[in-house]
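Next up is one chain by itself, shown in structure tokens, the form predicted on its own.
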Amino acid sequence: MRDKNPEKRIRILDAALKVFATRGFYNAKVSEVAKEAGVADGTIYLYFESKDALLIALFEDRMQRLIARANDEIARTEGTVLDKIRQAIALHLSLVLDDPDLAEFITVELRQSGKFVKEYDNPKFTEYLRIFRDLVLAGQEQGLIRRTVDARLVVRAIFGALDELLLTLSLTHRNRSVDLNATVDGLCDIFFDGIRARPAH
């Protein structure tokens, strides 16, 4: 019979987030997973099929962890749709400094499964986006984003920075400070404001 101990599997979990990391996914073996997570190397095989399915696991997991995180804090931010956008933004941001070992995994790690990109379907990641494109809808109905333009588009767009933007931080915050705040308003600057130079008034 199979050992399915749900705490087991988050400590399988959090122990191949540390490796992918710090090994990255392509050079780690299984069996430094399950000597950091403190299980035998076949446990590991209980949970997941290999290593590819316990990257999109582990990938599937924290990103239900942070949908439920932007949800509740978009949910408790006061102001306009516009207020709530830069929260989701400075969120996704966050991370290079919450938890930088999620914030590497996320822009360089996934990218190294093959059946990751080719194959899977990524419905994490589609409910992960429409939290911004509900945010865009909504302000697009409120008149404070232009209805002409593309809801679609522009959620892209975002989040085409932020992925830019959090494998800069990735790469260069263990060994310089982050200004965050000033990274998070340059971004929502140019997206809510655009960088067309407009006549002084």
Contents of the next structure:
2 protein chains.
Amino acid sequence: MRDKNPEKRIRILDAALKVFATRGFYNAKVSEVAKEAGVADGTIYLYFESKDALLIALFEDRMQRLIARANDEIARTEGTVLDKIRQAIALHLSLVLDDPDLAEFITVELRQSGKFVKEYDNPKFTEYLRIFRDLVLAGQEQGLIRRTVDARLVVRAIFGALDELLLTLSLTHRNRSVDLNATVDGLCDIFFDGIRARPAH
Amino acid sequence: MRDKNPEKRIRILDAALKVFATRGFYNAKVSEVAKEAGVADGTIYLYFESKDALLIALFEDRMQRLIARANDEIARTEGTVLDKIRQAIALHLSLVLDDPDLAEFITVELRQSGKFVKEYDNPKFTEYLRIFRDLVLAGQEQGLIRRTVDARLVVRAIFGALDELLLTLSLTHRNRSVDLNATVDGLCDIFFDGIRARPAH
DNA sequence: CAACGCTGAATGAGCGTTCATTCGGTTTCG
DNA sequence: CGAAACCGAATGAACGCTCATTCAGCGTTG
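Same protein, the form predicted together with a further copy of the same chain this time rather than the form predicted on its own?
Every chain and every other molecule in the complex is listed next, the one we just looked at coming first.
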């Protein structure tokens, strides 16, 4: 189940992403994934236990890559913790253009996985959130981020906003061309400084 | 299809909410909804065209109620536009305790509806977002909210945060008792004033 | 030729939907 | 007024189709 032909396993995962993203997990047929991968239906079952297991493996794989990329880009980013948060936000939103299938997959399918793929609590997702949380905590220690805000809440709020935006962008970017930079700047502006008008002083 | 017995139609919708929320739309059987409603399987089809149509009708119905409640509570709320936004946030999050099934339904099923229930673009959802947008726009006209932020983006960010929070709360509140007020205050603090530490002056 | 990866047609369980039948209520008629 | 005829909502067993999964056989390799 594990090895055999690693390249074929990858082809199946790639195909699954494409098919699940376009048709949705429940509407997708295993035979469609097989066809897209250029493989026989039965071959899928030489590499994955079941359709559910394929879904989970796909999560693990893609989240792992996203985590690696995020850590990497954050490490590369010069500047304050706030700059690093901006970079993480930019990376997340860039998925719409970089990998639209992954964007749709994450925004739509991630929701159910926790709830309906039994006993799977999605550790990779938690790990991804931890990246943001660590940045916020570091910012608070450095005095760059207010200590009165709850880091956990900030992370949920930011991720929620990103997720919703990614979904909206995914569903509309066929038409309009998107200015991601403007969106990233706008979001950071909101989260960093709030929407309340400050009296001149 | 429309009437016959309106009370029975309501029973079916209530049952559908319960079953869809606990098992998920795709895992839920029509026969389970029928059983929960105390009706025969075939009766469902006297009131709704199909399982999909039942899902959509459920959306319409529940979103309509939510919109009505939000408009009502906002109208009742004394104070500035920011106070009204706080009230709308509080209402949304209060679903976890008030109507946990509806909370799970909205957070999990709303995601797919746009994408997979064909040609259904969910006008009620748009209407719900408009409530927030109008508040933000009013706030900008009154000089209470910065004019430089994009109202549409603010609304998406707030709704995204609310949605994510509602999901998290739904999945965990079995264990911990939740302090909703603290969460609402925390969120408003973040969105109103941002997370950046302001230098003393 | 043994072992193994792979194939894809066959299987059969699951489930949305249908429809012949039931039955409580209402109207018609003697 | 009582009975017969009718109505149509409700029922739930049965249908038929859709896949996830299996497995007997094929080609390939060492």
